[in-house]
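What follows is one chain in structure tokens, specifically the form predicted on its own.
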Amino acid sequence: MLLALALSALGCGDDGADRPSDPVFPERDWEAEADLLLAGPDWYRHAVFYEVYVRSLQDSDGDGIGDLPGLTSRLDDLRALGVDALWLMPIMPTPFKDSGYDVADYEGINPDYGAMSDFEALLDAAHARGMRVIIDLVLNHTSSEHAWFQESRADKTNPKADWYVWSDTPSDPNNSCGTQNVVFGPSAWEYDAGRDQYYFHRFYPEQPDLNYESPEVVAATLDVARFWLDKGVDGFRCDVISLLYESADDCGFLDKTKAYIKQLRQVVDEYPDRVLVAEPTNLTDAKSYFGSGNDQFHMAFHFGFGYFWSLQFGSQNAAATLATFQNALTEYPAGSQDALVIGSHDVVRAFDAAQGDESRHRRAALIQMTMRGSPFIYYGEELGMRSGTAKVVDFRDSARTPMLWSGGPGYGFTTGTPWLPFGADADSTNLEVQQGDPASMHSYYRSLLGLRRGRAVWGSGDAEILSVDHAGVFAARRFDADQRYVVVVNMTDDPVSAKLALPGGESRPGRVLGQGTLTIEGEAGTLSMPARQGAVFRTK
């Protein structure tokens, strides 16, 4: 009842058109469906994640920089929202050359952050909660101050002296990978005066790239894996994991990084119910990160949408959506699961890609939430927060601001001076002021994902791509033998009026999110949506 108010609230009852009342569907103990779905092995195909960047999420001791503590403070505001499950960001000391992605030790906590004891007191809490927690991994580089660099630096002979990638000149006849591929900076090679030669690093020079060649770095970065996993976390997001080995003629994904993974997958898979998520490199197709469908990773980020839906909708045409998917749902193997997202730490908030405008974020949310796959939010993206201006790290500092959860001047963040300035418009995208307005982006989002609650079929149900006469429409049926709906997108500015092709059989189309009209006769339906909208109905 409470979901149906808010979705009137929303706009999602009587938009004006002329039409018989919606059918009714029978209807569940969903809450009681979505322990279910979310206790057993494939949960994370059914769980809502939520990407956390701790160090802005909630700082608990005044300091102005978000801990561990903090986050636990928070969980059941999240769990209120409807997340499952968490994934932070690098939660291990660092120099933070580059936001805790330059680890200096795999075992340990950013003293910043708190204590080990704090973190496995966060794993306690979410796990009475029933969320569960993964973690970033960072295989392909460490930071520069790590012992295992320090070692390796020291001399040409000492124990971990091929730990690293390592050149007599700028250059590697067995590494193509030189300057032309290097992320950060003029070059990929760095000059080491104590050892008198370079090492390789394909991001910033304070991350020097460890040489996977050597078995003793893919047995203890193995054995990394094993205790994390060994504290209790629910699995990884690996961090650029394709890039763990190169080669004379080839910087891609090799089979030699591939057979890296599987070892990786198997020692997961020790483990029961832990997944791994792949953040690919290939931004456009991620079908070489699953293998077989179940022997490399559970789910990849599925970044052909999530990266450049503002394009997409910017072209006012869903020709590109519709084939990204369409490439998910034909080329993927069986067991595969898209990660879906449309923004993470590293690309512009959510409200920035839309250009401003809070109708391409929430129909970009809309099919975020309804196509096949485990939807990641990237935080505060639930209130709309828009971008800061102020780096301290690098460019990507704008859509890492402190989390808004309150009225100012601290926000509820800190009660200090936060590490880094608020974003735009803090006192409209705070948590307590979106609470209380049923048209407000938060509000949308609950709606969104309580629609998603229960209902195995947005995690693992059937997809297909729905054939429509106007090119500015996207539409998608997603079904199992329990439930069946109709996703519709109208990605132009303008009202539209579309046919589109279904199966026979569908029911009478009852709307249950967003404005526009379907109706059914046999195998065609007809489609009138307004400008800027996107509508769900269900069929069965």
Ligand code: GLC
Contents of the next structure:
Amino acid sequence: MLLALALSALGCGDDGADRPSDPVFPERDWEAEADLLLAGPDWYRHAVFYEVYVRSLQDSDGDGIGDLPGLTSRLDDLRALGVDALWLMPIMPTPFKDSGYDVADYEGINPDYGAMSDFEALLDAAHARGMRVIIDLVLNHTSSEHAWFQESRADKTNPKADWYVWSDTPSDPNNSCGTQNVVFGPSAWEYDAGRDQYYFHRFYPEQPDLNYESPEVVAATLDVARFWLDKGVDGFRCDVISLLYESADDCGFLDKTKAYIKQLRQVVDEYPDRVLVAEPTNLTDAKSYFGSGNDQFHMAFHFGFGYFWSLQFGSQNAAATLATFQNALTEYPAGSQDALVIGSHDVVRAFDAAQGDESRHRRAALIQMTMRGSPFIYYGEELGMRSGTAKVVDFRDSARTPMLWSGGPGYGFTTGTPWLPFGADADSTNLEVQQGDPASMHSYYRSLLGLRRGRAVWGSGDAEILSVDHAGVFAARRFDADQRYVVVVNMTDDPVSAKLALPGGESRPGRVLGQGTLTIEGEAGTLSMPARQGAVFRTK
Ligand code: GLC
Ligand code: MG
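Based on the form predicted on its own presented above, generate the structure block for the form predicted in complex with alpha-D-glucopyranose.
Okay, now the whole complex, with that chain kicking things off.
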């Protein structure tokens, strides 16, 4: 078993087909290197992040609802996978109309998840293991049950009367842009009898938008950030952050929103080693979130790949994937860092996006773990967890089913009845059955994360898209002064032979993961790769 795990960490299948080819490059103490990389201010470039829906990760008290003590008890399992940092979806008190993205108190803990002392214990336990914790910060709107909104709606003259976006008509000209852009439901305006007025909500009616034209709202929300930074969180994932301000004539990412973000960044920079990651609303280009490279976000999700990879595998063509990474390399300011995903709580699970073709999920993850950026794994992705069919909050619950740690009936998640039924194929997609099996998805993820560990090139090295004479092949080079790699993914369902253009001077390639062969002569690489495969070759 130990041998199998060690071999799988090297990318070796037990059939020998995956065995790394010569030459073998000298190994180092990658754990020691990892400790150094993860301790410095650039830790976020080298960390593997893991997105956690606390409600679905681990129940500790048998009520069927995941909680903070449960999560704390699983830190060692996540560490063993190779996770360095957690992103917690909202953990604050909430009426749960949008799974916690409707915050009723910015400075509390959802009692279903525990108490503030449980959160502090989680932070301590994570930090003691060298792990970081960032939390979701939902600034665009609050819950309609938040005390700020209760006060604001009371009348037109109270001190918080202008903390939300009120209008006498359901189509205030100052917000026509927002009106066109309601995300959930037919209208962005909800009538409120108390004020005999309408309030603006980009999302559910229970999520009124804050009015950032009020300097008091700006000050109050920056104080929320300080509150959690003082607690010791390592940063924030900033929810729909481009939507803070509305405008009649510009539906884009407004300059005043960017000015707010710069203020938020200054607050964050008052604390050592804290980071901000943006959820962009422009899905194919996150450039505008980085500002000059050090005055807005440290990271932004790269949805151009993250949300569209399954279409690109479907088309058996690498062009769109290559183009989106090329855009990041040429257009983003120096210092920017993609946050790389292949799934999240908002979209269908990666395995289902791959239409049940596990090799597509694996190849998408291979690109995610090896391109320039920091990978964010959505919990359960490492098991190929399937979607569920039950709905408690909304349609997105299909990707939010409880984690599968071991066998049924509670799958190690709960001793009680889970708040949401488990997803499909739970008996074959739980950690217990996968962790001893070198061919499992979990072992594959361990190999990928093992390959990143301690090697600075993946998090902060350069990248170059390679030109290939085959439209179905994705190829890129990653390099720094220390190491060089060539990553190749056959995005088609057929074997491929192809020529790659390389810069010259590369060593004879040693395959460190996956299947296929690459030979290099001068500036020409000759690739031969089986159907549905990808590989990583080391060339220095
Ligand atoms: C973000 C979240 C999503 C939520 C929305 C409103 O897109 O990821 O889950 O519904 O913001 O807060
Ligand atoms: Mg519980």
